[in-house]
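In structure tokens, the next block holds one chain alone, the form predicted on its own.
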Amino acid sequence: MKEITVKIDGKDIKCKNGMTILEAAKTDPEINIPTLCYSDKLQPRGSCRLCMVEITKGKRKKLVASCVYPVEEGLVVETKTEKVIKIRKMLIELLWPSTQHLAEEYGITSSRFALAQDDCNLCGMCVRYCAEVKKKNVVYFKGRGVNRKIAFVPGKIDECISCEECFSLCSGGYIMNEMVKLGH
């Protein structure tokens, strides 16, 4: 693959064409872009938007999810603009308590939003892992909108009990808590 240069937070970062902004940023230990729904084990999805950055292409600026946006020659990326910080603060509150590890860094002490459940932020990491890696599709999203939640396919919970690999991806512990509730 062709090597290109992008500018992230004023630094020239050499990376391979086809990488995402997040992958390129990870090559420099001083550049920190927070993530929640990202894992090296899964295909990038960009669903939580916590990795939002501001890019400049030519004279245009826009906000993008760095875990899915591909680098290109001459791209300018800023990870800590006023817009980016404002969005991250809002997301930290919306995704509370899964993002409490970032709260102090962003000056947040609590969420002003009422949360339906405090052990699942609906990031979908468990659903994606079960489908993409295990190819089992035992865990899925049930319902829509405010009624959306993670559920187990009836009769297949034994497959989860014998696997438990997605537990480490779950920042809130929902899957493990549900198994305990179901007596497993």
Given for the second form:
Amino acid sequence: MKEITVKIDGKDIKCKNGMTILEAAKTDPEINIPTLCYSDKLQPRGSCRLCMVEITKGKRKKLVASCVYPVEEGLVVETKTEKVIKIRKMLIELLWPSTQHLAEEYGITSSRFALAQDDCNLCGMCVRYCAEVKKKNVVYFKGRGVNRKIAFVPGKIDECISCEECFSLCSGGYIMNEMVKLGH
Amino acid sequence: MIKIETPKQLQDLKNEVLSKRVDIKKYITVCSGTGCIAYKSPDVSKAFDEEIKKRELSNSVQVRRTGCHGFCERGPIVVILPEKICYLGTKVEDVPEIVEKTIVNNEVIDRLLYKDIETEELMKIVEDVPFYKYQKRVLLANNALIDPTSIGDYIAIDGYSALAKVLTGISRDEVIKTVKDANLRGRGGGGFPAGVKWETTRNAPGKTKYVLVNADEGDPGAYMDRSILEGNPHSVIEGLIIGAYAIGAKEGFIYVREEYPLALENTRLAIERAGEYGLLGKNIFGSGFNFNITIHRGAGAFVSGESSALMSAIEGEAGEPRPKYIHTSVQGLWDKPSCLNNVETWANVPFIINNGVEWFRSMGTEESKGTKIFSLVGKVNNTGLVEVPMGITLRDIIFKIGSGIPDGKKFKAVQTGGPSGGVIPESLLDLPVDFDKLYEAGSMMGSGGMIVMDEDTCMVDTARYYTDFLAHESCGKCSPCREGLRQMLKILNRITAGEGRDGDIELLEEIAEVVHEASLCALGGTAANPILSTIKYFRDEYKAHINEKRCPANVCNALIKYHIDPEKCKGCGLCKKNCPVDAVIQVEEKLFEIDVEKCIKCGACIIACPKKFDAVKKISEGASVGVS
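Return the form predicted together with the partner chain of this protein as a structure block, the form predicted on its own having already been given.
After this comes the whole thing, all chains and molecules, with the earlier chain placed first.
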């Protein structure tokens, strides 16, 4: 694959065509982009938006989710601009407490808001793991908008008992709690 | 049935249809759009059928069930052609009289005509009715002329002639150039130049390409696209085939929401007929160009109107937007280059081909050409579908076409662009309506919803209503949109419940900015518009709710109380009789009072109080007088 160079936070990063900005950034230990819904085992989803960065293309600046934005030759990326920090700070509060581990770095001590469920931030890792890796599609997103939650396809939960592999991906413990609630 | 393979055969078919009509002296067109159907227009058309048969007039008079005429407020609409006599609110009982007087004796029935609200003058023909007079009906004009289930009717008004012209003599590049030169911008909301989109898909690598029609019209109170599909589906199909030819697509999809049964049925029928006549399928007009259309029925999610969500839905996935750093015009449906335009955009195409770029560019403003259909609803006298040239002012739409605000109330604001649009206050009523001007004012064109609000509308409550809609219609995939809307809705619920706190306005603005900047798709990107635009133009109203615990429009129940004016009360007792919770007390023989402790603020007393007394009032005096 073609090797290309992008500039992230002023540093030239060599990467391969087809990579995302986040993947390129991960090759340099000094660049740190926070994520909630990213896992190298899964397809990127671009949904938590914590990994947003600011790119410059020609004269235009643009905010993009680094986990899904493909690198291209000469791309200039900034991971800690004023706008990016502002977004991350608000998202840390909106997704509290699952973002507590980022609080100190971003100077936040508590959130002004409360999540609907404090053990699930709907990152969807369980859903994707079940679909992409296990090819079972037992765990799914039920409902939309503010009513969205993680659920098990009725009648298929038995498949989870012998698996439980998504538990380790779940930072809030929701998926395990739900299984317990359902009597498993 | 013969397949149409040449422009001559199309012309022959047109002549054949017209030749069958030489003896018809009058047409009775009965609006059979969804609005008029709700007013029982099918019964009216049936009554006309029977009356014409009974009087043995079938040879010279034809009843035609047409698409939506637009003036939905006053349905069922009956227009007698060729005179264009316009009867509103027609009932089955009126039918014998119409046939007797208007059809047989050429007399007009005054009672069924439009009466001007100010002058009380009666308007006899369609064009004199103010609702129609100030419109520029291009796309909607044919709705009133043809039976949408008859391909012959469409061909009789030169339908498919643009397609014939294109397939037998205009190159793909020229078609794209024409659409670009006309500067046709997407009518679905974004206003992106359609020609540029077509060109991108055409030039994108890959052999398989798709063209798509977005008919997932989900805005509350908006039904422009529904009416086109119901009333003139062939115009959309013709536009789509022309686009497919120019782009190089062999397959097209029309995404129609399941909640539009008539649009679905008429579109299905139109595709079937077009196929029978060889206008779809293989080797159309002998050009070697093959094209087929599939209808996809949407399962009813507002977010599926977003391009990538719509494509996910067609693929069989949940209707959720995908990151679009590579445009769907390059990598869309099944990762193939896909050109998606909404119904109204496609329907413009045959007109541009037939009438030319100059004709199209002669309507509109510098950057927004042509006409735009709006659904004018809310607190306005004449509600319905209006088609106007871009650049017309909001004032003209609301006060000329809409004939102003009912019951002598004052105009307060107009909400444009659907739930994620914004409100525009009175000070901007002279704003010319085009894509860019509305955007600058903090709203947007959207697909053409236009909801008029009068002085009795609370703007905080309005923002709360739209935010509630969006919080539930967001797909919930990305966190700023889902969680941002959740928190903003909580704050608005608090404010309207009289529990607003200092700093709430600023907090709303702070969240709104992140929702706007960080959301994955355009729905999230615009979801804060109702809040931001109401704060921008009606900040004082927010302040009154938060600081004084007062709702200036007397809407928010927690902040108002019901009161009987002792000067006006005549002691009739109707309020007491209608109160469901026994909260009205008789204090004197001729005077009643409301026990605010017991009152549940249902409003039954206001409705019961005779208009001539007008004694029951809603008041919002604020915290200082004890409303909590």
